[in-house]
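Just one chain is shown here, as structure tokens, and it is the form predicted on its own.
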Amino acid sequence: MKQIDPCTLVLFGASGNLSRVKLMPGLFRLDALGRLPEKMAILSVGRGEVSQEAWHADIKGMLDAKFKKGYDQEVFKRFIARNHYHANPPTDPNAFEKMKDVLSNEAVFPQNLAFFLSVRPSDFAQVVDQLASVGLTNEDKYWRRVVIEKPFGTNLPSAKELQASISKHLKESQIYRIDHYLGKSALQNILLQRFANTVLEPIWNKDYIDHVQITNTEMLGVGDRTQFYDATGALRDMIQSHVLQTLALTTMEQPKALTPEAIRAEKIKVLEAIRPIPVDDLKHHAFRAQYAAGEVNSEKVPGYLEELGDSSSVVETYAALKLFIDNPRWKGVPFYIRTAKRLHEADTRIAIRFKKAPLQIGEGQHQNWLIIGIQPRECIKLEIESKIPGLDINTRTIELDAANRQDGDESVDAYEALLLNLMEGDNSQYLHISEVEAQWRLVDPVIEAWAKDRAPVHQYPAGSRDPEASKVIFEAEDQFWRYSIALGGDTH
């Protein structure tokens, strides 16, 4: 366990959603698990004046809604006595100077300070300078760290422009851009499984690799989110964040050690590494289609297309690239990245499929599978040829199937884990600028093609497979989408 220093977390947006769902039951949680440094401050930032008891009532409520079974009492008490209450209305030219001045009382603040920026994308640099134009940011004496929700930039020149302007105050170090996706216990086991296994890393290459597909698929539609979504789409939403780092830590190479900088420069390389997706050729390269109107659990349930009230929209709900990491481990070999809205199953999870074994027993004989399930289900399966008992020779599938989370094992929020990451210092779990720009550089040529070409997008019924028109982008006739990771399932 990590030595934490004393400090305040200062939470931005502290009333909005993600506070009150995440955050604040987060915090409470890792109270409650001995985790947070005896002297530990909260202080919310919010624009409307909010009295202290107020306040205190708000985060109760919030912890109600979140622990339904209920929680300890003395830990309840523990925790709301670090919370502080801070009114930052945007109308106030002296605004952030009166916050450092409540800030600059020691005795209930440690000076080392987090500040949590929970809000508008477009508000991320303003909020940099005014807290740099009172020396909030500077690290003097105490160490001082700003957390930035995603999505960092919409493009690469966006990205740039948004690190050009934090940069004139932070360092890198000092920059936190959080993907909740990285706080995953399931994606960080990815690197130990990989590199803690004889079995499985001397094989983790082109020589016995046919292809790998990270998928990530869910049942819901855009839901009340449609005006966002349609300026954002399925790309620029999972693919260019959460897609692209599982794809980092299942093909990047051996970290010389887990320290944060050995980590992300190993993801850096192997982002850099990846093949520009030629936009020239795209149709082989990339597909997209919109979910139209169909049936979801019984439910019947509208389309895309239908929920935006715009015909013309061609705004992607399913995504599908495929990509080619230029370097030794991995030349040549495909890797198949999806996502997508309303199909008719929810997950996430890397499949490796392995070359054809140098002994063919008949036709069809499948060929040995990886699965690495990170929702719902965290667990690793893989499935070998064995013989079938009796007097022929033939073989059948059989699965070795393990899951990763056991009984009595601890359950941790993605944003638990990256809170305590933020108070010890580990950005490993944050992505670098240099990972942003490599993930923007990559999809920008296609949301760009995509947004020219105004022909109408492919439609997929909502609680159907993968459209068939997406096997366009497959590099073999007998490769296929791999679905369910039960055996018995219909697995294509």
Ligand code: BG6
Contents of the next structure:
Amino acid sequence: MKQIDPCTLVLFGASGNLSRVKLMPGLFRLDALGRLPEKMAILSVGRGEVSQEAWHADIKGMLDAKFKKGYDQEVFKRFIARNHYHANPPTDPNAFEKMKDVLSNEAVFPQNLAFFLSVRPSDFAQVVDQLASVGLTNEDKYWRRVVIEKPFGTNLPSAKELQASISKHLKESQIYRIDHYLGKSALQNILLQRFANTVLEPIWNKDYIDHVQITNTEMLGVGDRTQFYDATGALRDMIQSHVLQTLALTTMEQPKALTPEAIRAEKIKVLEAIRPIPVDDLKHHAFRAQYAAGEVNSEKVPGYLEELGDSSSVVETYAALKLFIDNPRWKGVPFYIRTAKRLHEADTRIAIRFKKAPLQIGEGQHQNWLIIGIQPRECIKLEIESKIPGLDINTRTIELDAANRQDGDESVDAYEALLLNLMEGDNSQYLHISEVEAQWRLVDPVIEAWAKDRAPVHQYPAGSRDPEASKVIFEAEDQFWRYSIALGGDTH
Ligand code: BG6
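Having looked at the form predicted on its own, could you now put up the form predicted together with this ligand?
Below, the chain from earlier opens the complete complex, with every other chain and molecule after it.
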């Protein structure tokens, strides 16, 4: 357990959805686990005036909603005592001076400060400017850290602009750019499974691997986020961040050490080695679609355009890309990455198909698959060919299936892990600016080309499997989308 300095977490956007569903419950759980330092305060900052009592009642509501089975009342008392509220009206030119005055009360607020900006992305730069203008980013005596929620920019130029703006006031070590997938234990496990075992690494390359699929599908639709989503789309929302980070962890070289710098250095290298997607041959490298009305969990649901109320939108709710990594390990191996809302299953996994075995016995023989399940099930599965007992020589696929999670294991939400890292001063599970830039550099040309092409977008019924037309990106006839449960031979 790392030592955490006394500190204050200043939470901008504290009454928003992220704070209600993830941050407050996450901080409460850390408190219950004894992971918050005794001297640790939370100052929630919002636009409107709210009394301390009303804010405490609001927090209680957040915890009641999250922990339906109840929670420890002693911990609750301790947690509530850490919590304070401060109104920071956008119309008040002296708002940040006033906030600084409040924070200067050392008896209540430890002076190491972490600012969590859960605000509109267009406000990130301005909030940092204002924090700096009143001296709150100054690290002369105490540490000062700023968490920037996703998305960091909306394309490469805007990400660079945001970086230029905040780096006027903050050193890289003070900036914590979130990709919450990096807080997931299952993602952190990828590096361990690859490098803490002897058996996987020797075959983890172009000599043995036919192709890799990284998939993140959801059964949920865009819900009430239609406006946000229509300005964003699946490529920006999921591929640019979570899916490319999963790819980086799957493909990076072994870091010199398990230090933040060494891990990031290898991730940056591999992200920068991804071949740019050829926009002049986009149709063989990228596929997009939108969900139409359909059925999910036996319930009829509307299509994306209906929910949006705008039939002219070409924004994708399904995106698949084919990528190649131009380095010696991965030369020529296709990586198919995809994400979707409203597919038939909610599943995140890495599926690796190995090359044909040297010995080919007959028609029914399948290639080996190794599948790393990220969510909902954290597992590792290996499918191998084995003789069907009997007089004839025939094979079938059998499966070694191991759960990574066992009964009684701690279940930690990604945000809990990331909040703890923030207070510890460990930004290894946060993004470096070079990763953000490499990710935008890769997806920007596709986003631009797709935005320009106003032809109606391919539709798939909500609750269905991948659109048949998406297979256009496969390199070889015998490649197919791999699903979570079926054994290797299932092509549907
Ligand atoms: C967010 C996206 O970053 O990740 C959402 O904006 C998506 O659209 C979510 O639903 C998925 O996160 P998780 O942790 O539920 O897989």
